[in-house]
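The chain below stands alone and is given as structure tokens, in the form predicted on its own.
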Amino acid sequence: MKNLLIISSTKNSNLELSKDIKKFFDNKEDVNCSIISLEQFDLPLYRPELEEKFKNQSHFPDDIEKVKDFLISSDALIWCSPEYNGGISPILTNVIAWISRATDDWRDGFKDKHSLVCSSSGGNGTNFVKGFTIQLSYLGSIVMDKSIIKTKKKDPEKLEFEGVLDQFYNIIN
């Protein structure tokens, strides 16, 4: 059974697409998906000075642990956030920055992990999907060349959506 973790940036549009790819996945009997909001999780924003007091402690906040066995414990990632101001959102980079800390190996929560990037977005999405497909392949994550982009005046064909999940679904199994 894989574990596939669909990580939506803000609880709007984006969680709705993600509770949309997780209804195609629940009828898939060897994947078991699950869904979190990063906004359900209290964050600081990431500053070195930060990070060298918890490491002082021993011990991050119990929010970047949690956000960080998700992210462990997963065998596929899907990843569904707004384009902000043509790029990644803050709110992503930020917990990406506390991944690539709080971890033994920098990679540890991205490395070998088949991703999908999905947008819903005011823009069109795809400098988004283009800017954080280059960063997650850096972090070691396996990207899928296609991605899922709805925006305020477009939602995706039915088949076009299928199509890339089932392509999504086949690369993890």
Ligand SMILES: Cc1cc2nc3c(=O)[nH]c(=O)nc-3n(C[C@H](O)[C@H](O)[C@H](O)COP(=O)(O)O)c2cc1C
Given for the second form:
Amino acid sequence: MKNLLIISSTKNSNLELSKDIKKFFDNKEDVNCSIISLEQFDLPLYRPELEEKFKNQSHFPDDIEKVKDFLISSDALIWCSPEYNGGISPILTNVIAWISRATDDWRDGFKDKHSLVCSSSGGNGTNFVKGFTIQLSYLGSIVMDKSIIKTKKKDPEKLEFEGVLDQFYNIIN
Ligand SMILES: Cc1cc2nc3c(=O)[nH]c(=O)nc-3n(C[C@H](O)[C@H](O)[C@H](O)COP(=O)(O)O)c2cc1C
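Moving on from the form predicted on its own, kindly provide the form predicted in complex with the ligand as a structure.
After this comes the whole thing, all chains and molecules, with the earlier chain placed first.
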């Protein structure tokens, strides 16, 4: 049984996209799929000074630990996140920074895990997908060369949507 984690950065259209993706995997007996929405956690903005404070107290805040545990216990990752200003949204950048500091090795949450990058954005989300693919690869994740894109004007085509998810399912099994 593979633990597949869908991470939605925001709680609106990216969470809806996450739920649609989860429905696909709920039909697979050998995949245990769950969703987290980063907006449901209380994550402070990463600053070295704050990290130092947490280290002096010998623990990170509970919500950082919770997100870390979700990532560590997953076998594969699907990311649903909007493009902001031609790049990665601050909530996602922030969580990546915390996870890389809260784990024993900075790549522990991502290393050797297959990732699929998806986006519901105002436009086609290409800058986010490209930029985040580079970052995930740097963190040791194996990023699929296809993505699922929803825009304000257009939902993903059903055949394409299922085709990408079928391919990802075959890769992680
Ligand atoms: C600060 C900010 C910057 C944005 N920049 C972009 C952008 O560069 N490209 C784009 O396609 N959409 C951009 N958008 C639109 C979001 O991608 C879009 O509203 C998305 O659907 C939000 O995701 P959500 O519905 O899950 O909250 C931006 C939105 C905000 C708030």
